[in-house]
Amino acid sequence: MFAVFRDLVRYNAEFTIGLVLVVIIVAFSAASFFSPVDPSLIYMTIPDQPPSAQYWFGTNSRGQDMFWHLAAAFKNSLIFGLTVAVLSRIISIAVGLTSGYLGGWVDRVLMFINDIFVSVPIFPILVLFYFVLRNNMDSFTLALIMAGFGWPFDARLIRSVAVGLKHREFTRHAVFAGMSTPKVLLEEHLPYVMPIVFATFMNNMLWSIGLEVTLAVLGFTNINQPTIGTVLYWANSHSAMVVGTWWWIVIPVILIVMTFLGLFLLAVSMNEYIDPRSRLRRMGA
């Protein structure tokens, strides 16, 4: 794993740029742990103060210091994205490896279920869940729901790799040695699909955070919890650009672009590393 990281940093400029951007955002989010006040409280400072030495990112119309409020918002959004990505990766790995290795009726049943989830329109379903759950729709509940819909595309991709691994010589040796099916999948096949898992992990974080931002801006989440989306929701509700508090919109948007660009570059770099020809071309071979 360290060798992969070293090669990506050494030969792939996009990976390095993406890594720097993500590290900056993560470090900024970690600052929320040292916040002098609860970021969710309102009217704790003078409202509508522009960026200054005292208030680095200014204050909003709700009397919140934007630096600490945004740090908490990005921390919550990153945790949300990580939760969705991890849970959906677990499902996609389990379904993809099992389907590709066992084949037969198990493969047909799992891929039938997979195709059903692929065809389901996610956004209307999430809006419906919001109206059903209403006050119980916190970030973790939303993450569980989104993880349940975020695995099918990647499960089919992992299955395609597992089908090829099933007929490899090392798999036959493992079976002849008496290894059980779960052990074959975890010890023999899982390492081969991990590059795909890492690449799709970044894409899934992008997808989940972007969808959370969309839902929050429209008011379909818990708007009192600081996230990237709820920051923009309250800025829009108070007509930030109209009344002149431009920093309430501009600074979050800049940080959002940095986050999305960083994750996108990491995902593209990992996708390129998976392809041997692209990897060798980067290395000058």
Given for the second form:
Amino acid sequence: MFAVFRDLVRYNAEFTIGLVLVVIIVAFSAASFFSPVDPSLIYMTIPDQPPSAQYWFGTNSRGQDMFWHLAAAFKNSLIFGLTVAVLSRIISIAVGLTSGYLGGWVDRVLMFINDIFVSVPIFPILVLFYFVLRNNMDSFTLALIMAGFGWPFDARLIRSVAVGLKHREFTRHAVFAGMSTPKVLLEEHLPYVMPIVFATFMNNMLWSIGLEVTLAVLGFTNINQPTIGTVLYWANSHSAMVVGTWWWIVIPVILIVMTFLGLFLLAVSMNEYIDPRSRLRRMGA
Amino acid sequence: MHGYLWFIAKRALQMLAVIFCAISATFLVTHLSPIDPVEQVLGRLSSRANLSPEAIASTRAALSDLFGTGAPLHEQYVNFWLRLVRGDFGPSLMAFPTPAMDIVARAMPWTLGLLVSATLITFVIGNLLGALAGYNQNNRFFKLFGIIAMGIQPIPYYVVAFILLIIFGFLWPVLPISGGFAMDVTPGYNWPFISSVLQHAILPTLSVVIVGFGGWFIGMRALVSNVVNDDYVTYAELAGVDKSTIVGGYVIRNAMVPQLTALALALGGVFSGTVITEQVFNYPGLGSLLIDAVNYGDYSLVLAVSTVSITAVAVAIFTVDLLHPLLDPRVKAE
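Please give the corresponding structure for the form predicted in complex with its partner chain, as opposed to the form predicted alone shown earlier.
Whole complex next, starting from this chain.
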């Protein structure tokens, strides 16, 4: 594990940049655990102060210190992304491994369902959920719904690996030794697909946080909970760019770009590392 | 030819399954939720005007008749499909008594235009440049381009659209940032209208293109950089085949097959992207309509927009799948 990490840092500049960006964002959002104010309260400080020594990121028109507010927002969004990623990984591992190992009609049915989920446009469906749930829609419900839609791409990837594993010697040994199917899948095959799970984990976080931003900007989530999207929602509803409180928009956008770029670079470099051809090319072998 | 028919039949079945499942999900979400659409609409109506209790009671009866909420669930489900097949979603509340379907039909061309043009531009340019970058791996220009594409690609649609809005709305106001066409032109086949429509389409299209472009570029570059090491490319090079023929005729064509599959899979996401882009630029398409309808609580219109967009995306994916045999003769031959 450590050797992999060392190789990645040494040979892969993208991984290093991504790691630095993600560490900065995680450290920043972890700061919100020491926040002196409750970030959901409004009118706690003087509104509309530009960034200064006292208010590093300025304050917004709702009287919130942007530094602590953004820290809490990024913490909530990252937790949201993690929840969706973990839940949807569980589904995709279960579907991918079963489908690849069992094959036959189970495989065909599962992949048929899989293809349906892939091609459904998720945005109208999420909006529909908000439309009927309204204020009952909290971030965990949203995470559950998104996890229900976030697995199919990765399930297919995992399946393609599992199909190959099925015919390997050790699988046959395990089966002849009397190992039950769930045990073969979890103990023998799962370790082989873990790299894919990690790489897709980042992509899935990107996807879910991006969708959350989209929904929140339109006001289609719980707008009183600070997240990346709701920060932009409130900035828009106070016309931050027009009034001249540019820091309310510019600083979050910079941080968002850092987050997305960081996660994306991590995902890309891990994908590259998994493929031995591109790994060797990079190491100059 | 038999293989091709089989392929189409399979895809068509899949398209129908997608439409069926997604619309059934739409039905379930709206009907199993604890919130009653009838009460929601009544709440809206009575907050605007003072209604007598009798009027409320008769409106409630009329509405539950309209939404069919009185009947048992399976009966509602059948009725829902029967009305859907006829394209009847009932009147829109936002623009009462215009049928919801008419409003959707009016918004449809805008979204379709935006979606099709943006997807075409993104797909063609992204793949072409990606193929060139994969073929000329040591070219400095393409390396720089790859870094930029990688940097832009993960940014959400909303943020890109917003940055464009700030640049062209506040810093350098040369392009229209809101609406589908200027107020002072008459819609129809005249030049001022068409040029106004084109001008207004630039920024929304651009923001969809910027986000989508990187993915195709990076994907194609990776595919081509694997293909160029294949024996047949080396053979063609040794045989002195023209470079442009190798890239255009052999390399791109082989690498395009997975990209076409990816295009079909990406369409749903691109549609979600256009929804948000439309909202940012106030573009009169389905996305803006959906958001307005949700904010207004217009039940029939929300259902109409979501079912139509689900169907449209499924049909678009099917159309892309039909193009497969053009690139991959194996599909036809089997």
